[in-house]
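Okay, so here's just one chain, in structure tokens, the form predicted alone.
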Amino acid sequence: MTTTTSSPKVAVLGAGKLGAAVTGLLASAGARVALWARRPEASAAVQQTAGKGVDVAATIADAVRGAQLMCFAVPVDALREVARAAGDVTTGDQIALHACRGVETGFVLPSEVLREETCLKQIGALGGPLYLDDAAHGRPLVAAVGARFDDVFRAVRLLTKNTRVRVHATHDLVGVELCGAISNVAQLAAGMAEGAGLGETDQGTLLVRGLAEAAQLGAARGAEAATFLGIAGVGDLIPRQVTSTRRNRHLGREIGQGTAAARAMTAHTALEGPVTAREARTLGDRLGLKLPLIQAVDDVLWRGAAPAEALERVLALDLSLSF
């Protein structure tokens, strides 16, 4: 994809709320969108609010075949499966973009998903405040972009150079996918202690220990302590919640305020807080890293441990942060 490219041809995997936003953005900054969901009705929605330059691909096969950069706007746990679809038709000079803020069985990052299923090299990963509301309204929405190659900075910037995305780049793929997946556990410990009638000074501060936690677990996997620290990080903290984090503090919430973790967690599917929580829990054990904010909320979670005396017990630690 070059400057010279004219109305570049981009699939939006998914019609969720992000990818009705990113397609919605694309198409007014005069791309062509290929959108594939799973259900059909999902697609003709977007593609009438979105307007000119959209088309609902029948298959993931149709939106990916052609296009020069494709987004993965699905929950991690349905990454794979698409990947894999995607992955019979994509070919090596197409770039990829995901915005997924968890990991597989076995702490397995989305980048390596689609690494594993496709021939794809380019692959980048959205993070950061992604408030896609103010999108919505026409105020400037702000996104870390990590990714080893420059190719997918360029073609993200041609690609928004028409809009009030504002992009800030970083080669630490890992670190920006270590920031969003350790976020929703973040907020999982905030909406419990929200729920259990904690206050706002210890909801602030189980967050800020969700992100120094993040930044063990990154430099585990060879992240950088910067990208903790910038948009994908600490920037992450500061403004509204994202639909993801958003969601996963509603479900520690409703944990919180006495519905058994079991229950509330059957009734919010597609989460992807509560197993980023257990996988990241079973690496900080194997690797010998004190993370014991994941690991109460992995006890709340998956082990039956009441959310107030957890947490209390994460409350009474020192916070050394060390990036």
Second form
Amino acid sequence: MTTTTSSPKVAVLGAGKLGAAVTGLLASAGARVALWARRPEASAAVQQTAGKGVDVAATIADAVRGAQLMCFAVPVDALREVARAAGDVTTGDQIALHACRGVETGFVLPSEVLREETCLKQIGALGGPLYLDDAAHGRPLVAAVGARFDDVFRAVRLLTKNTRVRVHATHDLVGVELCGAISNVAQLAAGMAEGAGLGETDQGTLLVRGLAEAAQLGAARGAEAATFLGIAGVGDLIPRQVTSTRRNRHLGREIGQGTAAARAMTAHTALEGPVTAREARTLGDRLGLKLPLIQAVDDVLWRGAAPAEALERVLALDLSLSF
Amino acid sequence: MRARDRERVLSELASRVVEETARAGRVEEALADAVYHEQRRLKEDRSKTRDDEQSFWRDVQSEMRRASERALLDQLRRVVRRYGDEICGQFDERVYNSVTRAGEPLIGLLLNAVSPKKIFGELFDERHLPRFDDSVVLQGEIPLLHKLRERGTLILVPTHVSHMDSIAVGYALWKLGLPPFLYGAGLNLFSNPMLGFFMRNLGAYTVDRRKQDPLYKRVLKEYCTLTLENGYDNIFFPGGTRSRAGAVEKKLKLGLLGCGLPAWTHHLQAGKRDKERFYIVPATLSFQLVLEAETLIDDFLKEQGKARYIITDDEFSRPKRVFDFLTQLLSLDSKIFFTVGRPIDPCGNAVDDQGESLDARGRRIDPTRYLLVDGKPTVDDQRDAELTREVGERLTDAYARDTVIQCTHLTAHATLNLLRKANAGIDFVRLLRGGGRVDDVPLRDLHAEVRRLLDELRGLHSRGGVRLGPIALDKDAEDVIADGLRHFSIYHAQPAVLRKGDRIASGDRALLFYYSNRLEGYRLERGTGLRSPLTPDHRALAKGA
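Write the structure block of the form predicted together with the partner chain for the protein whose form predicted alone appears above.
All chains and molecules follow, beginning with the one already shown.
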């Protein structure tokens, strides 16, 4: 931990939309941000916008070394590689945040990837609406933070003390991760429904079904039902335009409108929803869970099913929610 | 605890607990709680010390009425000191030295101590003493255990099935050339004056599970922390109580296990460099037969998981029974396995052969970093509870890997599987109570079922997922069954499994269930259509079993 200067060092890994927003936010709150991105020109661009307090790090190790907190702002399929490099220099007192909304093959959750690749234990998942456009317009940025250790909440609150970030803390790390991951799958379904010309009620029904299925997976993985009713679950569904899921919804819409799933997915790489749908279905089958929505999305994306029929079958089911 | 440390530890204990309570502004509340809980407990108490205890608490209560700040602090100190004295007890180094030097007869002595009459009649007459020498097999990470002991203080965490465990662990440590470790033993085990005397002098301290007072629990925890800080190796039985169902523990009561973290933090705060580390060492014990099996499974079935926490009237309290159990068990050339598992640090990290902590990818890490808050070593209860929860998960994995499956477990599990299949549709509890259409199954079916289990288990064993006893490892199903039947026939009133010509039956299905449960949690029934009769934590019957 760095104690040489009063302002804490924070590492941001990834200079996509989220990485850029986090960098700008923390730099404006007075933190020293070490920013790393795979493409140096991306970090340079962010540094230029964010201005003072942002250093571009040449390597992941340079960014992470001595940082009080590190934010993994990369999609889940890049997380392992980045975490492994960070793991060469991480120490047990550092705090990690990630904003992944998906799972790895084998239904490995992002926090589990971080545990496997680094010595970090104080891990927090960012979830909830996290609507970056709000922040860009000076409105409060609302996020759920799921972490098992109170120190994670303390660190996040301290770093965002002078910002308009509203943090909702929960110990249910797995619950927050599942809410985010499965909401992407539900947004894919809602997008397909929209593209196929189904109405808003049907789209809404699919989103609610997604939440119920997330909760079922949650029960199997030790998450708490209350999390799915909180800011990370319902709180993420209600705002109509949710940044992190908008692109998944867009992909769904294209497929709903008739683009072949395989072709549409090639055009939208780095989206977390499709792999998550496939892995959630595999896990559900293994555990004997009934996950008709996840199954339908998987059928459309990976098994050539027609979107309208697959979704109609889900909509015809009795949606009696039981948590 | 050695006499020279006793006074220092107890006075440090008192100042820590009193200061902490005072800082939290809870002195009066803590005292009122103590008086309330203790007086309530004493209403039910039938022991000889009752009058003395009642007068102590009456006195505390009346002193509290004076209610000056100072008077309250004095009373709190008095209560903490009383709890501390009771927990710590008296330790006589001379007795300890003579007992540990006595060598092999130690166990006999301990067993004889159960019965004062025996000790006069048969003292040191080795012909009458059960000999553990050829029976207890010590295996696993033993060199590492010795090595880590030089680097730090050990917290040995064995599985807990029977009261024989503490004797077997005591024997194993002696055999390994290690001095006794401190361990908490239920007050009921001290009630026998002879046994209590030896236990006390072999490192046992007292845990009174009837005491509900939060202050008592606090004192107990601080006592453990202080013994660790003073370099005393400890044994914790993390189940807290013996496994009722006979299964490998899946959900541990962590209790005192977390004491390593504050102890370590205190070392770091004090700048201690020598032997400042702590290591948690899982260990398993495996007996072919369990002394108290009938009582334990009976309790499990009666209460279905809401087990009585303290059983005072079981087989362990009947000296003849303990003696017969051991002599009979050992006469069969039965093996008792004490398996030392791979140690971990108190934060739940693996350690290498030098005792250095490792991350999940095997890179060396500095574990003291987990204990820092704002760069300084700091005790943090929430963090420590979370780290200890992880330790608990690592331990349950280790227990499953290092459990030694023996012939009685296999024979019972296979027999129960066959009875369940033959009585499909019959309620499980009814089946255990002796109901059902079919009472016995063909011996050749048992051969086939044991063979199937052996195939599964040997595959698991080759992947490091379980350990097998010598017969289960490479003999035929016939040998496994013969050995299982031989064991069942010698000890229990009704054998769990018995042979009637070419058919196999159970003389006591609850016992059958008990021994069968040792194989729960390994997913051996995948694809057979049989569901586990236990909940995932192995503490209760599954719904609809």
